[in-house]
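As structure tokens, one chain now follows by itself in the form predicted alone.
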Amino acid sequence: MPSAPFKNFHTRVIHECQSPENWDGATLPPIYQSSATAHATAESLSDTFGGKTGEHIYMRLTNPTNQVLEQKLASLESGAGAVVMSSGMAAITNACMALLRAGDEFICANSLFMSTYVLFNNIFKKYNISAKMVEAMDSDAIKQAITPKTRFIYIETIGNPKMDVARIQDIAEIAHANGLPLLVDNTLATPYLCRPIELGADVVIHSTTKYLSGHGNATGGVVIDSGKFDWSGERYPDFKPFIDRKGALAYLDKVWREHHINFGTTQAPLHSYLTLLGLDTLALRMERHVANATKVAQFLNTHPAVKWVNYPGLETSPSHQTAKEQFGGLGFGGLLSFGLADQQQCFSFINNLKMIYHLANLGDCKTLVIHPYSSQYLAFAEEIKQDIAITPDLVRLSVGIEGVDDICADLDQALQGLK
């Protein structure tokens, strides 16, 4: 039964790539829990390593069930193709290095995620390869920053937790014209909001532990080409094998073969099965989360105890106008941050939260909260994290889909019995 040309989301997202003819009537996959797959010759075996057949020979290189959501994925962000793989870091790490080599620089938002900012800064710093961040915001620092040396543009949808969006149309624009790709981190976004591939990105990526799977039960991330970009450029001479190989998809075969099969990055089969079942209800998860976002923040903003919000949702946010014309008017996300009077203040509401949940993580259907000056961020300069917006009054809010009233509720008692 092949994927009909469904035009809603809501639609698409339950039944693209769907095959039940193919799983004996199942309208999930079968978990393909194998190390290895059996050739029947070895005529067979060796066709298969030799590219003629697209035959599965070792869960490290490929997966039945990481391929349909491989799949799935490519087709909810318009790409040409995907690789699924252990978590979101794994994405992004494979991501860049199959465009970098030592002397390389890039181009980055100085809005990110923890994790990526220290493999960006501190690891690649190693190997001699240089980050250099701007606002991403500013698209004239973004043009002036590009140098012969530079080999791409790297933006997350929505920053976090700095909560700034990026016009990708225009940052896609300037990247092309200096013959350069744009990857795009759409964790935040999800696909249900916005789409890169369709305003210029040439490669998406997104950490699927989070919106995607929804349920705070598997880790995964996935690497997804547009198939779009022209690789044959002069910035780009070691992609002619790829290129020669798989053609439009060089990119993904490059970040596949040469990094992804040899760096151990595999997803487990499980994980792609329960990601697979929690993208069945992503459309409506992001409904419920923008919408109770959109509520908590105004909720918060009125508050005598919450100093600012930053929330994208809000008239007062630099980034409202961008991100109400880029989401299509569904949204503006999940995530938002707050501040209170100080450190203490924020332990002492986080304390006294008695059904949100205080952990590293967010996306899921629960109501989560972290305070990332003092534990995702705590190892970092005191001057870092103010230049990336880390200050000892801020909390990270990952709004659930629990009903509002309780989430509002739980957070006000919080901060009625502040010290």
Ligand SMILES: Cc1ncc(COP(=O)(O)O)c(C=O)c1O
Second form
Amino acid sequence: MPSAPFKNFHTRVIHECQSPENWDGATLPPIYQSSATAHATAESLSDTFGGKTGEHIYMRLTNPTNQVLEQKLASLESGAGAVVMSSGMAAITNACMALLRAGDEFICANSLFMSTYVLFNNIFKKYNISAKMVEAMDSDAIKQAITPKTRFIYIETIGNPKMDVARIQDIAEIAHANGLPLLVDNTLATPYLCRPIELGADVVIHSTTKYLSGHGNATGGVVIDSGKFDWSGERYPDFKPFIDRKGALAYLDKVWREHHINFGTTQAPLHSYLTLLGLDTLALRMERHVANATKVAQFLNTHPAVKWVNYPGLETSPSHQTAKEQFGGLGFGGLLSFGLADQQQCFSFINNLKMIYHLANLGDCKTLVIHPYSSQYLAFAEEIKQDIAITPDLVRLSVGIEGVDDICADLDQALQGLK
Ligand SMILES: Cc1ncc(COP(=O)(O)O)c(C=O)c1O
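Show the form predicted in complex with the named molecule, please, because up to now only the form predicted alone has appeared in this conversation.
Every component of the complex follows; first up is the chain already shown.
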């Protein structure tokens, strides 16, 4: 069944890339739970290894269930192709490794998800690769950081946990004027709020573990290629064989062929299935996440026990105007942070909560809370925590889709009971 060109994102998430005629009439694809596929003849397997048939060989390389999710995510993000992987970190690692050689540099935002920060600062450093961290909202700083060794620019649509929103279009223009691609981690915004490729980004990455699957039951990641970047420039001599083989999809081929299949960062087909199931309600959930987060931010902002609130939806946020324009007035995401007096109060608050789950995740339909300073960032040096604004008084809240009155009531009783 060919996909009709639906205008409404609520329809697109449900009906795009559906093909029940290939799934015995089922409305979601079967879970192909097989490590390898049988071939009738020696010639057929040899042809498939030679790239002549498009058939499957071994599930570390491709899987039919995963391919449905790849097509759907590429389509929702206005990309030309995608590869799904075992986690968001697998996607980030492969997306960057495909571009990097020892001695290279790249430019990235200084407010990045914790494991991305570790990968960029600690692990890449071992291979003499240097991440130049800059303020993502400062276009001049980005321009000044570019050198002949720079291979790409990397940002998050909404920085986790700083909640800063950079102008993707401006950064893409700077990148392209210097022959560089822009990579965007769109996990916190999702294609419901923002489609970075439409704003000029060249590669989009997601942790599908979060809003895309939406129920805290499937781990995964994806790399989506716009197919628009010209990799024949002088900065990318190593792209020649991939351009010869795949043309516009040279980058995705490099990610897949050189890294994904050899690093073995395979997505389990069950997790692709669960992510496809979750995607059916992405637009509906995001609408509610955004509406609830806005009300919760306003509630916290006027609460006497709360010292400050960081949410791009508040007019006081330095990201408010950019987010308003860039997200087309659809909202500001479901994640926020706020401050209490100190770490002890944060612990007391979390321990008082009755409904809200205390765990290290975000983007679940349930409301989730964490004290990042003493958990995800526990092993970070004090000066780095200060640098990236992870302070002892900070609580991070991933606002879910429950009734907002119940969320606020739980927050309120926990704040009232502070010791
Ligand atoms: C913005 C962002 N990118 C990437 C990741 C990593 O995703 P995963 O946990 O699926 O590896 C996370 C995880 O929280 C995240 O918040």
